[in-house]
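One chain comes next, on its own, written as structure tokens: the form predicted on its own.
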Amino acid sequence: MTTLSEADSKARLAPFGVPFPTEHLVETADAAVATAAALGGPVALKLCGDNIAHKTERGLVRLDVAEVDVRDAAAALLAAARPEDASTGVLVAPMVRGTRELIAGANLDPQFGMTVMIGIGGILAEALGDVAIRLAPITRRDALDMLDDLSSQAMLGPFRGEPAVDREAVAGVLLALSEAATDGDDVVSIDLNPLVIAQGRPVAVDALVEVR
């Protein structure tokens, strides 16, 4: 099995309609500075590599980085790369802000075949274990039913000054996952974590695709 880099995972999923923020893969700290200036505002920086799956645990993610701090942050990330990471550079993306997070993905079950999943994410994900799963391929009705199956419905309504979750938009993400997971026979799993709800709409700020 092979896990694609974050950049390659997003490139694999974007054509199916998974919503990602505009981001750029750069190879130097100077390029990171120029990219951040073009994006404007604070940015997120992540070390990207063919063999990097658990960036947060290794401190390879910098969030809410001001423009004046981008050079140092990018240089530190590049310096933290190990030979086995097969690093391809630093991903520079605008900060996506939201008070709610979902998790979504697909997984090849050895008994039932490909499945699609949606759940409540963020710091409460493990405590709640609030997820819904369907066999792929799914229909739009299936996707909407999955959202209805979640126990934490209050998290999907208006929340802390933000509008209700756009259920049709989230259903669109699930349909995109279903299509991406069943297009060909090499996908083993897809992980979108987190799927940030920004002003009611889902934005996938991280993605990992595992293939045969």
Contents of the next structure:
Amino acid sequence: MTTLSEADSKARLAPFGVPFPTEHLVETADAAVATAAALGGPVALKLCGDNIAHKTERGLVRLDVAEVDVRDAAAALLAAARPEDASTGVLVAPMVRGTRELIAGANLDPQFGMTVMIGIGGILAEALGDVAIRLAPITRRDALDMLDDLSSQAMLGPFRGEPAVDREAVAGVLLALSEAATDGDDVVSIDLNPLVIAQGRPVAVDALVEVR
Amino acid sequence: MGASMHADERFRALFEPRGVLVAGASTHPGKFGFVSLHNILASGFTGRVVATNLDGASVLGVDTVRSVEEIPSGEIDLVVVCTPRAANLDLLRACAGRGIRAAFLTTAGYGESGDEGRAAESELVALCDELGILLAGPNGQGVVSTPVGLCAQIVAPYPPAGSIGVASQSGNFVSSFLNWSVATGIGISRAVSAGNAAATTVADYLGYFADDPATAVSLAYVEGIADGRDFYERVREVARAQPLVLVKGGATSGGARAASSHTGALATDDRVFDGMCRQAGITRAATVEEAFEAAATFATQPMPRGPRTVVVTTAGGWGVVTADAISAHPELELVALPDDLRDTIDTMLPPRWSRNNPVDLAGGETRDTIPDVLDAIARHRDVDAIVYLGLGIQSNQAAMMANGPFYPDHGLERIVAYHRRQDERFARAASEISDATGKPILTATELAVADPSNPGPATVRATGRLCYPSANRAVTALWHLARVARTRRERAR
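For comparison with the form predicted on its own, please write out the form predicted in complex with its partner chain.
The complete assembly is shown below, putting the previous chain first.
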């Protein structure tokens, strides 16, 4: 089994309609500064490479980087690359802001085959274990039912000045996952963690696809 | 097993046999070979009953024969096998020779007991396949089919006739469901214990129930499932044809370990299983009583056309907790009482009634108006279902009077008869109004279990409906109906 890089994972999922922030792969700190300036506002920076899986644990993700700090942050990431990472550069993306996070994914169950999952994300995700699962392929109705099945419905309503979660848009992400996971027979799992809710709309800021 | 004509014929041999052979009938009343013959005879099976016994002894008045070759050909469709494992291959060959198309094996010592047992089970499956015999079990408790009065089981009870079909991976769960059937009067069409399910699985039986004119609702217990995807695709078809209520053992890791040692099947992630049930439109129940009551409700109440539920109660507290229970279920709505309905009820009750939902009749002298109030509520276009509380309290007092030291003097005889008549009338009204309006009316009182002879719950039972032992259990059952009704509406769009 192989885990695709974040960039390859996103490239694989985007054609099915999984919403990602626009990202730019740059090879130098100078290019990162220029890209951040063009985007305007704070950015997220990540080291990108074919063999990097645990970016957060290794400190290879810098969030909410102000324009004046981009050069140092990008340089630090490039310097942190190890030979085995097969690093290809730094991903520069506009900072996606949202107070809520969901997790979404697909997983090959040994008995039921491919499944699609949605859950409440964030630091309490594991403790809550509030997830809903269906067998792929799913219908739009199944996707909406999955959201209904979550216990933490208050998390999906209007929240801290943000509008309610756009259920149709999240259903759209689940349908996209269902299609991506069943297109061909090599997908073992897909993780969108987190699926940030920004102004009610879901945006996947990270993606990992595992294939066999 | 596919849905071919062949398979249907063999299922008919199992559930509607013209005659039954008990192989290995015993004169010892503690042996399966005695008990199964006893239960077949005691339940009034409409077909012919024959039996084999090594000594050709008479068992329970049945003249047994020593070998299968001596039974009439073409009159017996089902063999109930109570012989030891070593005898069974020859036995089944002989049975096929006499035209038998289905075999229920109670015999243990197959797949559940080690490598040797598994090998014997494979041989058994291969032989039945070759002979064209439907193999039920082995290591199962038996089969029940009320349309033909068949109780070919090694355990009690024989349930009343009805429209619920039971298939279970655990034989004792069949007994549990059948005991609930006996207790409530809500009847069974077919019931079968899959045993080791060597060739015929719970999904196979459910597939038969889906097309069975005698079965309106399926009720199943499963533990492990060998091929989840295949199970999903098949039960989804069943749930499209009729309500399917399911209990699964092994939902927790502790239960899963117990289940895998019980039937040798792999445990599944419960959240995947739960999602599969929702997707397939299956009603998953957490407990055996919840499952039976859901199935009984599907079998005896009309489907609600929407979520809007009204509580009718003779006392405030009951209404409050029932309102809580309804509000806890997102598929149900404690509907605000429509103005015109409030005006109508105003003309029927004294001013102290609650004037909202729950409709609290405030007890006492208003009781006589219960049928009229139920009727007005059920007929209202903005009401989809009713939960009715308080039935039987007068008869409960009547019982205390009738059993007390003053009866029948002091006017007690007359008031006791009056109370009992009233509760009968209310119970009958709930059923008739439900029939007339096509809306579910669920009656709940703990008197259903505290005193089933109380004319209130006893009359509910006589109308063929379930008297729920608590309002919460009625609400849970109604919620299951509302959920399935919603799924059907959405799919029909």
